[in-house]
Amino acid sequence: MSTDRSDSDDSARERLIDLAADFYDQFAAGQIPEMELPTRTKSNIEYDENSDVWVYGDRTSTRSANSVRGARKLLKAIYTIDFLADQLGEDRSSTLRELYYLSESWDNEEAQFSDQDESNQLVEDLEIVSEVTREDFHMRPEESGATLMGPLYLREQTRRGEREIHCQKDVGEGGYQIPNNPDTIEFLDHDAEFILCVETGGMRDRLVENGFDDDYGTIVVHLKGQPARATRRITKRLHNELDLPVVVFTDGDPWSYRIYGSVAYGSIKSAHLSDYLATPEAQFVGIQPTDIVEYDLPTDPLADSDINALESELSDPRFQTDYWREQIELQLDIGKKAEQQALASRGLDFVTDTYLPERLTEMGVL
């Protein structure tokens, strides 16, 4: 369901002083100023097995003044605070990119950002221990520019009230962008059959153009490459409110897979957003390796470091099924690799009325 944006508001917003508050709580107790947080490394992180998500294990690390390094991370946790709470206070908005530039305007150095690298991690060590996510926060990435096409019908709120949209009536060839923060949406109505997330634009094209949304009830998800936060949050909310299945259709190379991989599971980045990011239930429609060698698809050569990640995935958790194991190795042995658009080698249609149609049915999609 959509969220009531000032109740979002004031929620995050005092979330952010509770933290402010609980800094000066230690002081007047005589205490040592300090924050706690999971250990953000590759070895605390965990694969449920239970929900079929990556979250943090127990290991935790503290963010202490009792150093000259701690401190400084503590007083730049607070400068930060104290502009998001203005910012939410005024109902303003910011990128992330914006935040590490806004630092060289406050009035102690020492609370100034080194990188913006620095910045993007406090932000996350804020949302962890506020239970808050950056997009309640008001804070953006710059524009991923990721959309949708299809059969659905909603709500978007916006800073100049709200309108309601039909995703392939009201909007122009490229679809509907996805905002910054998918819970502002209402979804109101839809005769959507499936979701299909696909990787590269190119595709996406492809199947919008030949109507393949129309014929077969689909909205489209462009994923843009790595699918920013916003694209994997409206899947797990269109597939959880509307009850659809989801696919996700990409290149068939090992960096694909993990794309798959971060819609189905979720990312090491953003472990600690797993329920609220992953959809456990999404499939992998293609491109296979079967698929190379059954249509004998133009390939290019698998370089090393596709050789090094393809045998990294055959002992990822999130890929120890018979079905990855048996695409994986077989991808090892023909040593090759293919994308999307080497399906136009058996003409422009034959993904949307053949390949898509024939993978999807074997799948019980269709």
Second form
There are 2 protein chains.
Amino acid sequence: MSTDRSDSDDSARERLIDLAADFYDQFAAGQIPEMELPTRTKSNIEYDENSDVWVYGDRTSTRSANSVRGARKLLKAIYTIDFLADQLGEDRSSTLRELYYLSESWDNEEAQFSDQDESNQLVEDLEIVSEVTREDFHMRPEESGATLMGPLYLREQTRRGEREIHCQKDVGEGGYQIPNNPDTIEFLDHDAEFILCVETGGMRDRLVENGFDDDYGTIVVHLKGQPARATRRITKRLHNELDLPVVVFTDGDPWSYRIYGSVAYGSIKSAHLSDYLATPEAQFVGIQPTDIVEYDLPTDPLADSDINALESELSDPRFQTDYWREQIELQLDIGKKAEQQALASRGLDFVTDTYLPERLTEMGVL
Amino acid sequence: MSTDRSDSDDSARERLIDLAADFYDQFAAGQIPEMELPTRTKSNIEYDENSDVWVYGDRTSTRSANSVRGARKLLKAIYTIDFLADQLGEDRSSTLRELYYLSESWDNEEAQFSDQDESNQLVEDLEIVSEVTREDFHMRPEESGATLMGPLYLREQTRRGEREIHCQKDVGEGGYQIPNNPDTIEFLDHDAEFILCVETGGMRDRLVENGFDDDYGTIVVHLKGQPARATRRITKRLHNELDLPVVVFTDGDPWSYRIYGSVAYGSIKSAHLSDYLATPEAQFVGIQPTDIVEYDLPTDPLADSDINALESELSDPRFQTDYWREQIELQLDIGKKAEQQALASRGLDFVTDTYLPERLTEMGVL
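Moving from the form predicted alone, what structure would you give for the form predicted together with a further copy of the same chain?
After this comes the whole thing, all chains and molecules, with the earlier chain placed first.
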């Protein structure tokens, strides 16, 4: 989590090589090599009282070379470790997809990946056992693309030198583009009161056009639907390092509650990264089912898939609070959902003049 | 297409009001009001020899108030014109989705939109009959999100004043975020040889990491799949105003050829905007079906939907050249497709050290 690239690169490289050394030692001791991983299913994630996020439970599964299939998996892990260690040594980076294709150039055909799910999964496994994040392996996502606008002055370390950027004064209307690895950023100064994560581009543009970031000292982070890791990471760092509250503003449907859930509590897929990515103090602004009723918003009826998703949220450990149970049950009851832009039915300024100030006051953020 | 906001706002406003005045005059003359539009189907787009892009043909359809349905459509047009004229008068902007929701606040229920397709369609109709672009109505897209990186120095007029930005020196690794309306940009200076439009984020990041923009004087425009209007517009302006060649680099499959087609020749949906958005001189770099063979790239088999899409391209007026017929027939013959990142099977530098220099030399760009 250091902003000094070479330090974290060296330690990531060491941890990878330690993993390979473990296999070597197992061989040397006449044991069949194996790798132990937490079981990655919903029933094996649990709430951690210390960190307030969802983490893997105690159940583990073992990858062992005692079968051809298992041996092949460990062989692929070794080749991948070798590639990643070289990549870190040369200060290069690559995407998950490039890793998959690159495996075609490996001399041992048994080590090549048969599809991209397999290489993606392996990189996640390596993250878990090495306790190094993918970003510190220099693996980039395919798309990042989220932006930030607000009274924040930062320094980004790029391959071409340092850049000092004020996220209102030095950027165009599109805002500051969050890099793939936000740990290359150092926060220099700010004049912000809170962080507002916004699901849709239309609403992000509305808030910026209406000057909400200026008027309320808001750092507006565009989530772009289900947020990329980089977006969740910078949100967590802004919260932790600048001691600013985080609020999440999405559409009022079950898919959007999951977006909030992944900002606040992490996801099952990345439960091993909750400490790194999740902001458990993040609060949900709306659109709440109660808002649909209270503000009489234009709605669409819930589809069957929406109803199923809401019902599955009722048993999702991230939504086991009185607040969420009430909201979800109300929504199932009224059978309706609403988009954040539905607030425009009250006029283009309603969201910034009325809705957000009212909700944020209620929540104690303003 | 002026960069002076208020001038183009005034003229957009006048044109809209002229449309409303037409209806008024028709009423005053005792005629049933009507609006004539080009027919918007594939059979009514044709190649325009002068501008080298696909435009609507001569067939038109008429929206007339001689039926309840037609009268309702014209009523909605009038309310929308009224809203847009106010918006321009106040120097505000809004998204298509906001317009749809906003119509719920209109006093006449008959004027309210029944779904968003209807309001989207109406705004396109108004673009066509007024010959003013949606951007000049201050209608924003839901998502823009594409970025640009390269030796380009520009000035963007934002609501908060002018910003002067060098698209390598003043931005982070994420690059410069293209605003929703790139006509607010003025190009101040550049040191570029050509413009390279790239489909995927993974490849865009590879080119930037490998310093391709620096080494070859390249302005790298990230298309992010099917490019937003803002991305196509800035590409066209860079080509026209800086006199730089444009090349398009995508995956090697029929969907990606359509991405190229929309950059170069526009789309059926936006044939009325070809002059504004299309860059007919744009050339296709690859991945070509011949590249799949020549470079022996890792492939996936064509799915049925791919085959159908290729066959439909054989009859698409935008692909009626010897070049495209050969490439598409070859691809149907080999039954394979490849992603741009498949070039990584030859190593992470193959694309910047070998593939692009070879292809761009062949094409006469380098």
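In this text, all values refer to a predicted model and were calculated from it rather than measured experimentally. Heads up, when I say rigid core I mean the largest set of C-alphas that superpose within 1.5 Å between the two forms. Numbering follows the first chain given and starts at 1.
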query: Comparing between the two forms on the rigid core, is the C-alpha shift at Glu34 2 Å or larger?
result: no
